[in-house]
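This document opens with one chain alone, in structure tokens, the form predicted on its own.
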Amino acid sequence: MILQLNDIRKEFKGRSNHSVLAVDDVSMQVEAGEFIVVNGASGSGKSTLLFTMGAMLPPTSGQVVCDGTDLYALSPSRRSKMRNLRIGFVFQTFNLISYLNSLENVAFPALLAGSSKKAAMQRAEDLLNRLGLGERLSHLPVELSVGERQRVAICRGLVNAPDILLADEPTGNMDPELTQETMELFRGINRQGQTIVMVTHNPELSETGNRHVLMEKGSIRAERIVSAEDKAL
């Protein structure tokens, strides 16, 4: 088991000190090698859950346990270090650094983690080649297509060989063709052993992974294993 969520509850303070409950007592486990798709409408709490899972958003109550360690019991600096080494992120808006090229964008988290420049650049180049971007190493984000930017973002999320890759609406800005291409990339890296948790509002992607979790109003309403037959439909 890579991650365990114990009774996660997250409240935000709204106007006039009114509380908004985004996640309501959610518990779940993430096992090594899984590809979990968390599906739900906008406002269902799925992205809040993902960022809490990824040690970026402290819960109001509950625990996020990674390899026996309660992430939010750590100091901010230790939590940040563990997040950088153990957890990769892919965002809907890519969050690439505009003045860095593809190679530099991918290598950046490895440099932050303490890798030598040579090792970080080599790892970044290997990943970009693996995802078909070997001829785009020196391109800035503005010079890349939407699909290419997403592939650079996926490489960046993988550069530190994380235990788990978290993806927040990774196809939210894509047309159906690019969505299918991106899902094939995720399935491919999952087949190679990468654990993935992806959140999406698109119900058509619920069969992409091997476990489907449906969220409504901050709670898990349904959960099921996705069979090979389901994926073939």
Given for the second form:
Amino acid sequence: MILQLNDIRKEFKGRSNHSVLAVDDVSMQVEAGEFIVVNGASGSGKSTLLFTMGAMLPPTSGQVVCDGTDLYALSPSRRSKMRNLRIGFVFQTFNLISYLNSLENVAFPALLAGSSKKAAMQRAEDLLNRLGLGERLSHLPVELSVGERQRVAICRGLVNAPDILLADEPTGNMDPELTQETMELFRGINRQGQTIVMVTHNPELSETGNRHVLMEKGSIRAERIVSAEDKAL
Amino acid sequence: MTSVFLKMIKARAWELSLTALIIAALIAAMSAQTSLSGYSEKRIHEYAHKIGGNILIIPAETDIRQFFGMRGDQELMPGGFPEKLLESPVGKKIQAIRAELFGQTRINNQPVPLIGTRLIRSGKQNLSIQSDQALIGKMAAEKLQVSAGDFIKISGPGKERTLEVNRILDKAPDGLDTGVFVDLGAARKILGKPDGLGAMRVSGCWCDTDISGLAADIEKNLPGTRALTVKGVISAQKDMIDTVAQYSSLINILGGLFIALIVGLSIYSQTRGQLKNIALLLVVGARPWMIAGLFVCLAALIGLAGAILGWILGVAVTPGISELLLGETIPAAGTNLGWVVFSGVLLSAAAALWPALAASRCHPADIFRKV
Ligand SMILES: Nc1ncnc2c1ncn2[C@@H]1O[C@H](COP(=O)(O)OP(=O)(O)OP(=O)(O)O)[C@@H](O)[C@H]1O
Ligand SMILES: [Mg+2]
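Form predicted on its own done, so how does the form predicted together with the partner chain look?
Expanding to the full complex; the earlier chain stays at the top.
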């Protein structure tokens, strides 16, 4: 088991005393090699749940256990380290650092993890090559197409060989064709053993993974294992 | 990794440079201010030293600074005052009076202050000058390249006169090494002032005399004059020195606070502008202390640059500022560079602490929602 969520609740306190219960009592386990797709209407709490999983947003109550330790019981510094080594992120808006080229963007988390510059650059280059960006190593994000940017972001998420890759609407800014391409990329990465949790409000993508979680008003409404036979249909 | 941080900073380098420049200007102003107030204190001691054991009598309107600087046109008092003083009840206590007249003259086309002097009633040391001779201060002699036996042509507002240099004075009276001493009568002709005196130096044995009382008596007997004693000068200036010293520390404290404010604001603005990048760095695994450390180091660097630049600037502008404010060119008092740098760096780093820590504690998830 990679990650375990125990009774996660996340409440946002608004300014005028009204509060929003974005995640309401969610428990869930992520097993190694899974590709989980979290689906649900806008505002159903998908991003909140994902950020909480990713050690980026402390829950109001509940635990996120990774490798036997509760992520939110760690000091901010240790939590950062956990994030660095065990969790990869891919965002809807890619969130690349604008003044770093593709290679530097991808290599940066590896440097933070303590790799030598040479090793980090080598690993970043290998990944970028694998995702077909070998010709774009020294391009800045503005010089890349939308699909290329997302692939750089995926490389960055993978560079420290994380236990789990979390993706929040990775295809939200893409046309259907590019969306299919990107999903094919995720499936490929998953087939090589990478555990993935992807959040999307696009119901068509729910068949992409091998487990489908449907959220509604902060809770898990339904959960379904997508078997190989289902996909064949 | 450092290069990544450097690139992050480079994007807003102009803002950082501007901050360093403002700090430099503040430090320069503070060091000029320190030099100036230190100098006025030093100068008052010089005055006291020049008066020595004498009582200096000058016209009441005379500006002391101009007087000792031998600048400007001298105020005069009546030429008969020495005799009047000796005949007054105070006269008994006086051994000698040296009557003086100052003025600006030109010798060999160079400006040289001229001192006309005459000893009225001799004491031990007798400075007697023949009316066709001149004694010349050591520095003036070097400047004019003359030696004993040479003739110098002195031109002033009055008649031009040629006098023989009698002696080069290794130690000119009252430290006037840059001046030329001539007989009072000759000086009056050269300066075109047939009557009047600029100053009288009164000497005597004051051992059991109330010197302040004596000075007051002199002023009473010679209306329109001021009688200065060392004690009088020091006590008259002491209040001023105290006020200046007080303002000086206040100015330094305010300057320091202002520097802290500027650095704090600049780092705050940096962190705001870089919030998304900071959040990203945190997400991909930068430790919060790295982020805080980055901005504290950045502030320290700004402080370092500002301090060094400010120190250099301070040395460069102090003479000009003093010329403007005091009418005298004062070199920068050697404010210790090490100390300026140390306090600049420390102050800047401390000022950055709060915004740096705040940035390092931001919640990436919140920031990504906002942008
Ligand atoms: N920082 C916050 N402060 C206040 N309310 C918040 C905050 N973050 C999320 N919420 C609220 O929590 C609820 C869930 O938000 P969340 O972003 O998780 O939804 P989502 O399922 O990801 O939606 P979408 O598909 O539109 O991205 C929303 O009602 C939102 O307004
Ligand atoms: Mg969302």
